[in-house]
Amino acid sequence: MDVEFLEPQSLQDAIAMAKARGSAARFIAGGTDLIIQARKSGTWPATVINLQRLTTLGEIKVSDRNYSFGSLVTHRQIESDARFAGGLQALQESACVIGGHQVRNVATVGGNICNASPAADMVPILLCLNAEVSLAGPNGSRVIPLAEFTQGPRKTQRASDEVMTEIIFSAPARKFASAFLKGGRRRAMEISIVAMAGVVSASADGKLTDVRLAMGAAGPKAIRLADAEKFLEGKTPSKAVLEEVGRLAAAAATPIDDVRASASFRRHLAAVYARRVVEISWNRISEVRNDRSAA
C-alpha cells in the first residue's frame, strides 16, 4: 500500500493538511506506536503527517512552579533533565522505564498520551500533577484536563485535525515528593501490568496533605485514586494506614485477565504498589529541597 508522507513546516500547515485529508491521515511524532500498530494490524494510514520539523514543540519550559512540555518532548529529555531530580523525581522514574534507550530517544510524551494506551507509563504521574493538554486545530486552541482528555483504550477527545501542542502542570505549593512504580513480567522493555504514581505533601505538623495517587494498566484508562487520597489526608503513614490504602487501591482497580497477568494478580499488585508509593514519597520529603510554602 502506498502511504502519503507529509512534513509540514509549521503548526498551521500541519493542521491544514490534516483537515484536508480527514480521518485518513495520522500525525506522527516519534512514530514508535504507529509502526507497531500498523505492523500488527497490517493496515497503514493513507497519509502520515510527520511533526518532527515543528521544533518548538520539543521544548521544556519551566517558570516558577509552572512546567510545560511541548508534545514532541521525548522521554529521554525528561529522563536526563536535572530539573526533575527533586520533588518531581517520579517523572524521571516513569520516563526511564519506557522501552529501551533507542525508543526513549524518539518516543514523545504527546504521542504516548494521544495513543491512549491504558498502560501508558507517563500518564499516572501527569494525572497526579493535575496536568492539562493543549490542542490546536482549525477552530483555534483549547485546553483540556488530562483526566478528561483520555476517554478509554485508544480513545481521546482529540479531533483528527487537532495537534496536541503542550502538556502543562504546576508543582504543589507545599514541600512535596513523588514516586513511581511499575510492574512487568521482566525488568526491561515491558508493558506495565500495573503502574502506580504518587505525589504527597507534608503539613507543618508533619501530616500527609494534598495526597495524589494515580494508577495505570489496571482498567480501561489510568485513574486517580480518590478514596485512597481522601483517606490519607491528615494522617501519618503507619502499617495500618498503608494497609487500608492498599485495600482502597485494589478496590478501585478494574483489571482484565490477559497474557501478562490475571486480574487478581493485578489487584494484588495495585495494593502493594499503592502502599509502597506512599511510603517512598513520604520518606523522600525530608530529602528533597523544594519547600517554598513559607516564601
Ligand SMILES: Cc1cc2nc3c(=O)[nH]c(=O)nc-3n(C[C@H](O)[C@H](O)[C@H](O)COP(=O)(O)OP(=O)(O)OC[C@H]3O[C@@H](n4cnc5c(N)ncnc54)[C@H](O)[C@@H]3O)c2cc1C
Given for the second form:
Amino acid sequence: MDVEFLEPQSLQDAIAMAKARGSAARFIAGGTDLIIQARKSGTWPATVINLQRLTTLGEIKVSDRNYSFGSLVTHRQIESDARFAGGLQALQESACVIGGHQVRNVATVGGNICNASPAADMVPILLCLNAEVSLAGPNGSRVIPLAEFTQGPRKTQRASDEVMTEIIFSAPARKFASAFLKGGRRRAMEISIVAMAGVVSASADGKLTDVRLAMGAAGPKAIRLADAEKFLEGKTPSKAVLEEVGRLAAAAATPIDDVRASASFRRHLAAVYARRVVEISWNRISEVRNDRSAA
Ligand SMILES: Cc1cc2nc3c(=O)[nH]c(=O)nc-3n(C[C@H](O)[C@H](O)[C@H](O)COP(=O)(O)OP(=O)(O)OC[C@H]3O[C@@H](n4cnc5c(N)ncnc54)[C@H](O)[C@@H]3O)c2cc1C
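Since the one above is the form predicted on its own, can you give the form predicted in complex with the ligand too?
In what comes next, the whole complex appears, and the chain from above leads the way.
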C-alpha cells in the first residue's frame, strides 16, 4: 500500500495537514510504536505526518521548580540529563529501561503517552508529578491533566488533528525523593508486567507527607494509588505500614492474565513494588539536595 509521507516545517502546517486528512492521517515521532504496530497488523495509515522537523518540540526547559518536556524529547535525553539525577531520579529510572539504546535514542515521551499503552513506562512517574499535557489543534491549544488525557488502552482525549506539544510539571515544594521499579522478565527490551513510581516528601517532624504513588501495567491505564497515598500521610515507613501499602496497591490493581504474567502474579508484584518504592524513596530523602521547604 502507498503511504503518503509528509514533513511539515511548522506546527501550524502539521495541524493543517492532519485536519485536511482527518483520521486517515497519523503523526509520527520516533516511530517505535507506530511502525511496529503497522508492520504487525499489516495496516498502514494512508498518511504519515512526521513531526521531527519541529525542533522546538525537542527541548527540555527548567525554571525554578517548573519543568517542560517538548513532546519530541527522547528517553535518551532524559536519561542523560544531570538535572534529573537528584529528587527526580525516577524520571531517569523510567527512561533508562525503555527498550534498548537504539530505541531510546529515537523514541519520544510524547509518543509513549499518545500511544496509550497501559504499560507505557514514563506515565507512572509523570502521574506522580501531576503532569499536564499541552495539545495544539486547529482551534488553538488546550492543557489537560495527564491523568485525564489517557482514557484506556490506545484511547486518549487527543483529536486526530491535535499535536501533543508539551508535558509540563512542577517538583514538590518540600524536600522530596522518588523511585521507579519495573517488573519484566528482563530489565530492558521488555514491556512491563507491573511498573511502580513514587514521589515522597518529608515533613518538618520527619514524617512522610505529600506521598504520590502510581502504578502501570496493572489495569487498563496507569493510575495513582489514592488509598495508599492517604494511608501513608504522616507516617514513617515501618514494616507494618509497608505491608498495608502493599495490600492497598494489590487491591487497586485490575490486571489481566496474559502471556507475560498471570493476574495474581501481577497483584503480588504490585504489593511488593509499592512497598519497595516507598522504602527506597524514603531512604533517598536524606541524600537528595532539593529542600525548598523554607520557600
Ligand atoms: C524494541 C522495543 C522495545 C520497547 N520497550 C518499551 C519499554 O520498555 N517501555 C515502554 O514504555 N515502551 C517501550 N517501547 C515502545 C516505544 O518505544 C515507546 O512507547 C516510545 O516512547 C514511543 O515513542 P515514539 O516517538 O517512537 O512514538 P511513535 O511510534 O512515533 O508514535 C506513537 C503514537 O503516538 C502518536 N504520536 C507520537 N507523537 C505525537 C505527538 N507529539 N502528538 C500527537 N501524537 C503523537 C503517533 O501517531 C502514534 O499513534 C518499545 C518499543 C520497541 C520497538
